[in-house]
Amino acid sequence: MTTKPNVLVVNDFHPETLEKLDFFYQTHHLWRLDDAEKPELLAALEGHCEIAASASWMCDPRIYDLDSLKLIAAFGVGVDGIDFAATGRKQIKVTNTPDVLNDGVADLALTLILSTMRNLVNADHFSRSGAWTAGPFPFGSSMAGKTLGIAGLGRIGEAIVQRALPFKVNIAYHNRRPKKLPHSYYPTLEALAEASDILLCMLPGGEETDNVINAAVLEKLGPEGVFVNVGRGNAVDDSALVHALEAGKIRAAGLDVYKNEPSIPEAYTALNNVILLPHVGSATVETRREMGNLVMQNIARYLCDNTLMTEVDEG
């Protein structure tokens, strides 16, 4: 009888991978086991077990612990949740589920921008009530001649602009350096925000981008401007933006991600000019199907040969 490869999965990400996992290899679940079992396991898997599948967003570092590792396909794009230092310092290959997701995450980035603009979300809340009875909805603010910001202009935020485009909207951007593309660039988040009339949030997770949308951002954006974020919650100060939307300082926001997901600062929620979302920018049925397969995938292609679809270079 052949023995099926050692699988460490590291957390729960997507039950349908986590099937697809347990079929075809023999799967271990850190996440299940209680603190004192993990070391455990780790133990028992030294020198047996060389893949761990994770979440990209989120990872136990004590995977780090298990030296026979040399593989950790990441579920996701953003691979803020793997330590890249202990990665390099092992020589551990990581993989990511980059691409697949893009037309999800671009659908749902134009809906909040649209939403937030005509204010559909208090629109809907208006009829539900009876107050049409009492007089019209307030007027919202179409999308023709605005210019929308882009904050990481990236595989995804192109897919956007492709979205964006027959709304007969301007496109900026800001990114660490200038793009060979047919839109404005701004070297600075401050320039891009006061040329912008949308400011959408791109931007990757990491030290890097922690606060990045802050009170001065905020402030050049000005009081008929709209925030959205669809990128990674960090990079928002969130004091700052609860201000800003309260003050006038801006006129709305529409949010996907948060700091501390799942919780989502009390301050928003009391607030009827932010639409908060769930993080369900690439949570579409199709879009999660095909991270999960090139989880699968990388994994085989590994196993097989030794090469990847689609491995991470954090060098």
Given for the second form:
Amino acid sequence: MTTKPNVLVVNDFHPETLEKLDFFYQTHHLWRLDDAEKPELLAALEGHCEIAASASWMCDPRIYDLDSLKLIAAFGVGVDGIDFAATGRKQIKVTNTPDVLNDGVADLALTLILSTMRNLVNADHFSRSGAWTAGPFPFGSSMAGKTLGIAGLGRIGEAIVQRALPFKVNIAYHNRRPKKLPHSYYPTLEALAEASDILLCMLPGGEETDNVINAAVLEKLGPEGVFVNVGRGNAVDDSALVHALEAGKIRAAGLDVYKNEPSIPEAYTALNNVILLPHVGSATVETRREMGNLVMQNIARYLCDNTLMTEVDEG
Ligand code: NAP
Ligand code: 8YV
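Can you swap the form predicted alone for the form predicted together with ligand 8YV?
Now the full complex is given, and it begins with the chain already shown.
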């Protein structure tokens, strides 16, 4: 009789991948247990389980108490749910799912930019409500000639640039360090916002990016400016953004991510110049499948020869 390796499944991140994990491994689903039962499972796995599979944007801190844990195979690219102080201390390796989601997320980012620029959600309501019979829908804004400023121009940002250039926009960006790219680099978010008609946030989560899109940045974006966030919700000072939208300090916003998902600050829902999406950047059947495949490949490689496909280097 062969014994399958144990895998601790921390949370319910993608049903299709969870099925594959159940097929290939002896899985232990922490998230299906009551809080009181969890320590018992972790104690039973001690010394017998080296691998955990988890969402990348959230985890259960109890897993760091499992001394035999050697690998967290995370589903998602943004690893703000992982406690790297704990994984560093306990020498636990972490993998994520970069690149395979670039196209899906970039498609969504561009869709959200265009929908916000052309006010498409309100246009749909306008058509359905019969309001058109009373007069035409207000004009939106063109893309051509505008400057798209990207805060966090990395893998996904570059896929967004490829899609945006045919719309005849100029590209500007802000990272901590400039890249060898033919786009204008701005060393601060305020300077980027001032240069931009559309400010797109693709920043990762974490303390360093907390509330960096603040009142001063939105002020620089200006009354015709559009703000779109597909990075992480922690980057936005929500009161400042709500105020900017209410007071006409910026024209409109499109948001895919929020601080305390799945709840969305109520103040946004009362505004008609913001489009609110439920974190669907990578939410296509194909993209999520590719992300799951990468989780499976990382685990297989770890077991086969102790190598990894996409290890996260937080150093
Ligand atoms: P990436 O390749 O690591 O790109 C991130 C970029 O942000 C890098 O170029 C980095 O450049 C810059 N950056 C990092 N920290 C910064 C800081 N404090 N200030 C300014 N710039 C900073 O990551 P990616 O694969 O493109 O993903 C980006 C993020 O998108 C993820 O972390 C995740 O949070 C989010 N995401 C959202 C969805 C969704 O569904 N909405 C889906 C996937 C990913 P420097 O190192 O030079 O600063
Ligand atoms: C999530 C994401 O994984 O990869 C990331 O960082 O934010 C997304 O792809 C996805 O939303 C799962 O819910």
